[in-house]
Structures are given as structure tokens and as C-alpha cells.
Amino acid sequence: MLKKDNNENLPIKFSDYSSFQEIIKQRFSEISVMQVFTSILFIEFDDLSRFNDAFGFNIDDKLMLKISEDISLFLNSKDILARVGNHQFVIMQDLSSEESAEILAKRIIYMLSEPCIIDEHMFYIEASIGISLYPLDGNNITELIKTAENTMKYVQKNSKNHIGFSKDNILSLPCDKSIRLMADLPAAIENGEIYFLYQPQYSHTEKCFVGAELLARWEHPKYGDVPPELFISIAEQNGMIGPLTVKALVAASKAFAVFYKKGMNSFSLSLNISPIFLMARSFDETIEFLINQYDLLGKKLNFEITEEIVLKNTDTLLKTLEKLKSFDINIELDDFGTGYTSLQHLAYLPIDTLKIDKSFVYEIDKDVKKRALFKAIVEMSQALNINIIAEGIENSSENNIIKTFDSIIVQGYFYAKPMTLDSLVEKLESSVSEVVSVY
């Protein structure tokens, strides 16, 4: 067992798997009783032993120790970090929300984008991270670790420095649970178990909230809150992504009706559009029908697409996006910076807004390089006449840096957590400034 740091805020760390198993089983039994939402991250680094020939037989061990120290800074005293293989770590993390595991994984990947320095030598390291969630992916710790490892291997086959939830390989879910969720999803869409929250977006230029992102949630009668990443993946695989998208558009239509009744005609709404739905052959006809059916033409409606779809469907995507533009729908590129979008794509695709991923915002007040990178993205976007939304503003220090940039819209818990439509309207009505659109 590694010696624990005197700082009680740091996690428990283990260098041997047997000690880790003993403690983690004890911790898991406590979690099971308290029903605490928990994640397991399984991390494998890309063959560190290749450095041994050039830099010494144990340089891989030094790298693992250095990496463990760096990762520890992202964890707290309730988390557990263990080395479970030559170049593997497992992290057990108590979650405050379904996003926490993804945030931690992205911080680790971002950390690895910088060289690791040992004895004045710089080492560039890649990793793959698989994530499993309790209670959704298993009811015992062995099952959860195995699911996270299988997910890591699934991600690893495609590329390095990537993150995967168990939903990325739905077969890695416990069979009874995956079958239950798949079977329950159609009824959940109809009976209100799946509902929508709105996370407001604030403009420093206008000094008011100017839009909101529509977020799907599922309150399952047995499993409780099902992470969106999981049930959206299920919807894509069992053919329910269309009905789920329709339900989102209906919710947007009702919200716009409320906004217009309150005189908030310039308030915008953003919806995530699944690549499966967007690239379906009948998409153009379907979306045209839905926009007319639910009185969405002329509304301030934005569709969020992922960097992944830009890479995989460049030939057909342009026509599809141009069709959306003909309906006055703005296009937002979500989680910008986490994928590999070519600048050439930004030059010819009709992208209206880049949503800078929260990993670029996290601790931007402390990281000079991150601030410079953020500045470069903003200046590039302004040169291309593309708007910017910065995601994940969590505290005043980060906000103070972001608001120094002109014409940026911000979104994050510092401003508002996702809320019901009634709460959103109440928040907008209590605002002193008039809500105006920046588009």
C-alpha cells in the first residue's frame, strides 16, 4: 500500500491489487447500504515499458508513480486509486452527478496531453479509459471493474486517449439490466418517465440569459436516474431515437409557446441531435414535417451536433446542414476540442456556434497554457464569424477569466443548474435586463 499523503483531502492509493480489493469491497458494502451513485474508471496506459531500453529498466514504474501523483490531485479523500497491472489504474469515485465520471476522465486525458517529465526527460503518454456506473452496470465490485475493463478494451480498439462509458458497448451491460432498460424505454418516452430540464445560457454582452439547452432525463422506477449517455445509446440501438427526438421537439414547441406568451420572443433553445437520427435517409422530410407540425418554423431553435459526425459523414453532412439552415435552424458544434475536427470543416460547413468543451474551462484561471488555447479558439471563431458558448463554468475564478473575452455565451453551474420550464420562466422574469438574442 502506498503511503497516504498528510493532506486528508487526497485519495487512498494502493500499489498492490490484493490490498485494494480488501478495502474496495469494504467501501462498496457501505455504498450499497447508502445507495450512493458510484463510478469505476479503468485506465490503461500505452506500453510504458517501451521507454525502458532508452531511459532505464524502471522508467515505466517512475512514470506510473508520477501519473498517480498527478491524478490524485483530481480526487478527494472518499476516492480510491489503485495500480492493478503493470500500466493500469482503477479509480473508485463517489459521484455527485452522472457527469462527474466523465469530467474526471476528461481531466486525466487533458493532463496527458502535456508531457510527463522524469529526470528532465519528456514523455508523451496515451491512455484509454473505460467507465462503469453503480448501480446501473452491476451490483458487485467485481462486475463493475470487469465492465469498466471491457469498455476500456472496446475503446482501445478504435483509438488512444479516448473515454468510453459502458453504453458504448451495450453488450457489456448485465444482460437482465440491458434487456429491462431496452424494454422499458418506449413506454418511458410516452408515460413521462423521460422528461426535460433546461440549462440557461448567459450572455455577458447582453447581461442576461439568452437561451437554454434542453436536456433529457429518465427517472426509472427501479434504477432511478438513468444517465443520458446510457438511455440515448439504447434509443439509438433499439430504434427509439426518432420518438425521443420528437418528444424533445414537442417539449421545445411548448416552451416556445410559453416564452412567446411571456413576451420572450428572442429566447433560444438548443437540442442535441443524435447522429443516427441526423443521418437517416428520411431525415430531411421528417424534420420538415415536425417543424411545421409543432410550429417551430421561425423560432430560435438550435441543433447541437457532435465532432464525431463531422468526421464520419463529411460528404453527406453539408447537404443535410444546408437543409436545416433553410428552416432557420442554427447549427452548434458540441464539445468542441475533444475530437479531431479539422479547421477545414469549419471553413465550409455552415456552423453557427462552437460549444467549447468544459475541459478547456476547468481551472482556466490557474493554467496559462489552457487560457492561451481558449483565446486561440475564440480568435479563430471570430475570424470565421462563428459564435462561442463556453461550457462548464463552475466558479467565480473561471468566470472572471471567461468574461474578459468579448461576445461569449456561458453555461454552467456557476450561473444555473438544469431546471424545469416553470423554474426557467421564473428565473427569466426575475431578471432585471430584457432577454435578447445574440444570434
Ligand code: C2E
The other form holds:
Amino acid sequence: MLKKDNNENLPIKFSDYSSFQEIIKQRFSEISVMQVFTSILFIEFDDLSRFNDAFGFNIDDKLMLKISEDISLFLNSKDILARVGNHQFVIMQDLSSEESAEILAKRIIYMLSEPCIIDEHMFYIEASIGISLYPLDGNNITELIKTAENTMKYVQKNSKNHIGFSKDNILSLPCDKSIRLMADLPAAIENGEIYFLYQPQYSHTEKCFVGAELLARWEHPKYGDVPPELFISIAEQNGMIGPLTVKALVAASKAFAVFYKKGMNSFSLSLNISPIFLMARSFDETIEFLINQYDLLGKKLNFEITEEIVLKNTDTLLKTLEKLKSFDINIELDDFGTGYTSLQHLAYLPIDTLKIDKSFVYEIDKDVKKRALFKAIVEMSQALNINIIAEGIENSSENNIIKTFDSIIVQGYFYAKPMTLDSLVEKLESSVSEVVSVY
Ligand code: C2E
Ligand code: CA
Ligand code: CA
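Given the form predicted on its own, state the structure of the form predicted in complex with the named molecule.
To see the whole picture, the full complex is given below, headed by that same chain.
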């Protein structure tokens, strides 16, 4: 742990979490008595242990130490800087406002745009920072740190910026609410409070709906609709992502049975598969059991995975995806374009479809550069024999542009919002005439 006091930047101790808590609680109680504004910054660096193989096993520690020393130069004597995880820091900034917290966060990000030099080696490092504010975000220090951490996670996943405030973050909830949601989640999965909607996907080539994506919903008796990003993240944290994914497979199995009864055997269903589920140690056996148990073999089942998993797990991922392919499950790369998938990954991983993220579609009719990017992705995919789904088409102007590209499947509010299975079946049954007249 590091504590900056009286302008001395000396690290006191690393990873001594309990004395950090003691110090921060004591300082926070003084602050609450004085009723002054304070901010908490939660910083996570990208996985620095990746450097250890090439530069020595503790190079990440050296980097953390160097960075902490550099950061402490931006702090005042009453501020606290602590290392709270392998690659995580918390800063409590005294007498802080939203503006001063933002300035500090920007200085840290700006500092990281320069290489960090250790033993004559240069390292480029990125970080995400979540910020919570006292008293705005609560009056309990544990809660404020948790809120800043949740915000940091939200920034990592959903934003191209490196900095986020709790107010911009749907995942930052008062601690008691997130604890309650965590406690209620297992029963909600069992009792039907969590269920699935289906958002249809339309093929311009076939002039009909050809598939749907399952999207989880939670109608909580006290809090109402809980955003899926929130409860998925809770499920990932507390071991419930397995049961939730099984629930999705059961829903898909039931839906396929309905489609088959109506002769719609070629209609596909796409499931969002969390990296935690996919990379679990016993995944191979689990998935084999589930496919057999729920009669999914030979059905048109797609698994949507995200770019983050492609980056982190390339070797084991290849084996896992090959296993899925052996069950005829198609692999779709979701939110394509928002992460950093190298083009090489596309060439050697068995990816069937790219789902181009909605940010590329948004206002594509007004933005020539976006159109050029979209075109480049389509051409690249065609060269690699990879299918394309464009997500998030909201209006006819965007649709008119997307329509000009060959063989693209489209999904978005313009075509249909996520709906119940009954509504989907109704839509499919009436879609032939509707499709002809509308599109
Ligand atoms: P996603 O996989 O990217 O899903 C697409 C999201 O975009 C859905 O939000 C959908 O309702 C929304 N969307 C569809 N068309 C449009 C449009 O035209 N415009 C805009 N602005 N949005 C559109 P939703 O249902 O809130 O889901 C959010 C995220 O939660 C999903 O993003 C996915 O990452 C996650 N998620 C949802 N269900 C599951 C699940 O069963 N398992 C897992 N692991 N994740 C899930
Ligand atoms: Ca998806
Ligand atoms: Ca998506």
C-alpha cells in the first residue's frame, strides 16, 4: 500500500489491504465531520503480467511501483493512494469536486500516453478509471469504493474513454441495492422473474426473418426492470452465469420445438455466451451434456462471444470453439469493431459471423467515413468467407444505406424490438406479406 503524507512519496507497504482500510476509514470520518467534498478514483491497469514472461516475473510490480510514484506527484498531502489489487489503485482525493477529480484522472491517462521506462525497456500501459463522489454517491467509504470500482468495470466494457463518473454508469448502484440483487438472483433464475425476449433478424437476400437473438430480462418485484448488463455482471461475479446460460439454452430448446412444429426448421437462435461460462474449466463436458439434455443437436444454434475473450484466451479459445463447431454451433463475434480483435484472429479462429456493432450503424447515412469503414469490414469478411449481421438499425435512412450491401442480415429497432416468443411466432407467420409491403 502507498500512502502519500507530508509530501513524502514513500511507499509504506504493498497489498496491505486492512491497514489501507483503516487509514481511509479514519480519514473519511474526518471528512464526513467537516462535510467537505471528496472523490474516489478506482484505477485498473490492463493486464501487466503479460510482460512477465519476456521481462522477468516481477516486472508488473516494478511497473506498478513506478506508476504509483508518478501518480503521487499529482496528489496533495491529504490525498490517499493505495494499491488494492495486482494492477489496481484507489485514490481518495481530498477537497475534491467533480472537476478536480476529472482533471486528476485526465492527468493520469495523459501520463500513461508516454511510455513507462523500467530497466531501459519501454512499456505502453493503459488504464480505466471509475470515479465516485462524496456525498453525491453515498456516505459510506466501502460503498463509495465499490461504486468507483463498478464504474471502472463499466468504463472498461462499454466506453472508449478511459474515464467514467458514477452518474454516467447504470452499474453503479447503492451498495445495499446491488447486495439485494445479488441475493435475489438465484431465485429469480429459478422462478421465472428472469426470462428471455427474442429480437428477430432479417435477411434482405431471403426477404424474410431468418433468426433471432435471445436477450435476458429481469423484472424484479421491488426494483422493476433490471438492466441486463447489470444482472449479467452480477451473475458473472457470483457464480450464477452457468445457471443463467442453462436457462437460455432451455428457452432456445423450447423455441426450436415451436418452430419445428410450424415447419420453420431453418430459423436460427443466437445466445449471448459470457466469457466466464465459455472459459470454465469443465466447459467441454458441460456443453456436451447440455446439448444432449436439451435436444439441441442439429438445431440452428449460434453462440455470440465478445472480442475481449478473443484477446485474452487465444490458445484455449481455439480448442473450445472447435468443440462447439463439432456440435454444429455457429460462432458469432458480437459488438465487432468496439474492441481490438486482430485481423489474424479472424483468419485462424473458426468464426462464422461478425456482428458489426451498432456504433458503426448509428447515423451511417450522415457520415461518409462510417460508411467507408462499414464497407471495408464487409469486404474483408467476404474475402474471409465470414457472414455479417449489422446491429442497431433504428431508422429507414440507416436501413437504406445498409441495404445496399449484399448478403447482410440486419437487426434493430427499425425491424423489430425484442419480443416474447408468442409475438415472434405471430410475426414470422404474418411476415411474408408484411415484409413485401414494408421493405
Ligand atoms: P448485445 O448482445 O449487444 O445485445 C444487443 C442490445 O442492443 C440489446 O440490449 C438490444 O435490446 C439492443 N438493441 C437492439 N436493437 C437496437 C437498436 O436498434 N438500437 C439500440 N440502441 N439498441 C438496440 P439489451 O437487451 O439491453 O442487452 C444488453 C446486453 O446485455 C447485450 O448486448 C448482452 O451483452 C447482454 N445480455 C443480454 N442478454 C444476455 C444473456 O442472456 N446472456 C449474456 N451473457 N449476456 C446477455
Ligand atoms: Ca449479442
Ligand atoms: Ca451486440
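Residue numbers count along the first chain shown, from 1. Under this definition, the rigid core comprises the largest set of C-alpha atoms superposing within 1.5 Å between the forms. Worth saying up front: this structure is predicted, and the values here are computed from it rather than measured.
In the core-superposed comparison between the two forms, residue 118 has its Cα shifted by at least 2 Å. Relative to the superposed rigid core, residue 379 undergoes a CA displacement smaller than 2 Å between the two forms. Core-superposed comparison between the two forms: CA of residue 79 displaced by 2 Å or more. A C-alpha shift of 17.6 Å is found for residue 105 between the two forms, based on superposition of the rigid core. Once the two forms are overlaid on the core, residue 152 shows a Cα shift of 4.8 Å between the two forms.
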